[in-house]
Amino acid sequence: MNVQNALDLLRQTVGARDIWIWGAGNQGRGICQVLRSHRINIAGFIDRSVRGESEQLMGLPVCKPDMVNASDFGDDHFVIIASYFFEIDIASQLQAVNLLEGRDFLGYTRLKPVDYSVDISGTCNLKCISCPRATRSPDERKLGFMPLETFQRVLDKIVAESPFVGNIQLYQWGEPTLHPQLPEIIAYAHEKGVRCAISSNLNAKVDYARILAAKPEWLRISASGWGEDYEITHTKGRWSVFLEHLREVARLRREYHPEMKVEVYYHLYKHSVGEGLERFRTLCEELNLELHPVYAYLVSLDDVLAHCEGHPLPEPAQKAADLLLLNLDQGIDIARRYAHLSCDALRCVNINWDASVSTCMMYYYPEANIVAQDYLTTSLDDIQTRRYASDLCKRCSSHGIHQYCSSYARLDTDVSITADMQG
């Protein structure tokens, strides 16, 4: 379907109704921009984040998700539904109180199958035991950056092939912020009605206020445990520099783009639950930032899979597993519950820093996860073609784990975990 059918049946199933996008996160920003720029008017967004009655983002009104239970809801509003991993669950929501999709809602992925991500650096300055880079140093392949002009025209085709994309990730396994020419590569995606998602450990010494004056759409900052207990798993992580430039992004963010989503991502670790998960509630009260608490996992399927098929863990790789508050069997067992769904990760089409195309974003290694040595020479459709057809895909399917991510994801986590669960 083309852009104008597409646009031309979106306008007729909504009628004279409001349109509301559910997620005010990266995808909900992303189809808002696109969906006005052709001309379709949004009316708000819908976000369990909401911490008052009602907020402002993109100078609309964001509400919360219990505006849905009113009865005659359907009657004056639509929803396009906009979470990649809470798709499902949003919907099973809207159906509770007898909305029908396609009739009353959609999903993002009905107007934009594929989300990107494209991993601009090649190279991060921690060694985090839970990720692979602890495990082995990467092959010359992952210790680069992608040249701006190099961006510029893999942005051009992503917007070519794929033209209700309105957002992208600049990071999967590298640290976007070591990129030099980060504040053009943001600039040149908002020419082209993109906006953009960055993740940081906020350790590296670079100038935070040039990179959240070019005004990325959104900012998650990893981190696990307060003090000297942040540095056991973000190896090579200062607590002190963290803290110090915590503080500086909450000012820049005031002072450059307040709407802004800055997302403390919180790793549940055996050693990070307790005093130091309060004190960093506290902390991020305090500079207005989100709180979001996770359990911490191995963050590669490189080991997980590995694991599976009855190699052992890399000597990192098994410290993180020791410290994990769901061991690693209980995560796969989880994953498990989900394997009659589709895989999340197929959805997103991950560019290397070189240009080549991973057959999945959650493994790291090079070897076998390969698609397309040049994205900038290689069709969407072959791209995608090749990746439902690889033999990693059916590896990793085998066994139930391709949808490890998105289950940690989907856990609904007690942030006041006590101890029993750290036994």
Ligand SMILES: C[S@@+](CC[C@H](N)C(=O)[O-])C[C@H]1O[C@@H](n2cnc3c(N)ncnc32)[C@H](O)[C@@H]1O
Second form
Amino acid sequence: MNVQNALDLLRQTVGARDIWIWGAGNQGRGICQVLRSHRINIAGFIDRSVRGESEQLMGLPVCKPDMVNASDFGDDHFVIIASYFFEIDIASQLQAVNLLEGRDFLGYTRLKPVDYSVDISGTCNLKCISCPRATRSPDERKLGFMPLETFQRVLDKIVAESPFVGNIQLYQWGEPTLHPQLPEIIAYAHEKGVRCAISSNLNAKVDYARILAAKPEWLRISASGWGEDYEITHTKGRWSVFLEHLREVARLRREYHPEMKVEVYYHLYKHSVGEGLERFRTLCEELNLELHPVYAYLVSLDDVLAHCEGHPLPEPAQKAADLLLLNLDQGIDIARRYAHLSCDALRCVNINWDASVSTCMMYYYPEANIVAQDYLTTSLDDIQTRRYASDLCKRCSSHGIHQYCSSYARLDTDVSITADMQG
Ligand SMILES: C[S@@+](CC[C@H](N)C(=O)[O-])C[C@H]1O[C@@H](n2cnc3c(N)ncnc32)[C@H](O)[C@@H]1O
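If the structure you just shared is the form predicted on its own, then what does the corresponding form predicted in complex with the named molecule look like?
Entire complex below, previous chain first.
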């Protein structure tokens, strides 16, 4: 369906009702930006993490999910669900109050079936033991940065093939702050109406002022532990450097870009819970940064698949596995409970720094994991057809681990660990 038809259908379905976007994260903000650019008004966001009544985002109110419980909600309101991991859960909540999919709500994936990550940096400054970069020496995979001109052509193609894309992430395995043209890349994305998310270990000695002045919309800061403990799993990282940069970024954000979403993505391991976590919480409160604790896992499915196929883990991955709160087999068991769900990773096309396209963003080693050498000359249809038919995909889903990373993202770190570990 072309853009005009999709917009006409949306307008017709919504009628005179107000549109609310359920999900105030990256996806919600991206879809809001695109719809507004087509002069479709958005009334506000619905999000469970809303802090106060007066919370505003993109100039719009953010309300609690219980607003949909009003008996006449569907008469005046229409919902677009914009959540990468929770679309099914939110749809069930809406159905529970007698709202009908297609009539009263729809998932953003109906407008934007494909998301994109562009891994602009083919290199990283750290060797985190849970990451495949720790297992491979740098020369085993070519290292480099996506040139600005390539990025511009890549983004032009993304927007041409997927016109409802309003946000992209500029990382997957690399460290985006190392890219010397990151500010120019962000500026070009903004020119195209696309919001940018970056994730950083904040250990690189780079010009953070230049990066924040370019106003990326979303910054994830990765960390795992306090003091020396941080350096165990942020291997080769230095705590003192991280701390200095964290304070600097918090200050620069106030100066340049207060509306930037910052989340401190704190990996929970045996050594990073307890006092370390509490000290981190206090620090985040002091710096006005949002702390988002998540259970750590082995980030490359290569290792998880190899484990399922009976191979030993590489040494760094084994070290990381020994530190996991939710151990590898427990994580796999949980993933298998969700194995009936389709694979979330198939919805995201990962373009590497050299413009090759990954079969799957969750796999690192390039040998079996490249479906197209050149994104620029391969159509989206071809890319998706090849990905869906790939052997890697079949092997992964035959072991029921295609939901491995997503199921961690869905875990509620406050309440679920005991139940999930026992169940
Ligand atoms: C491999 S990193 C690369 C991006 C960047 N260098 C960074 O450190 O944020 C991509 C994402 O994986 C997340 N990640 C890395 N190790 C993790 C782990 N053991 N458990 C959960 N998430 C992890 C990071 O927080 C980051 O958002």
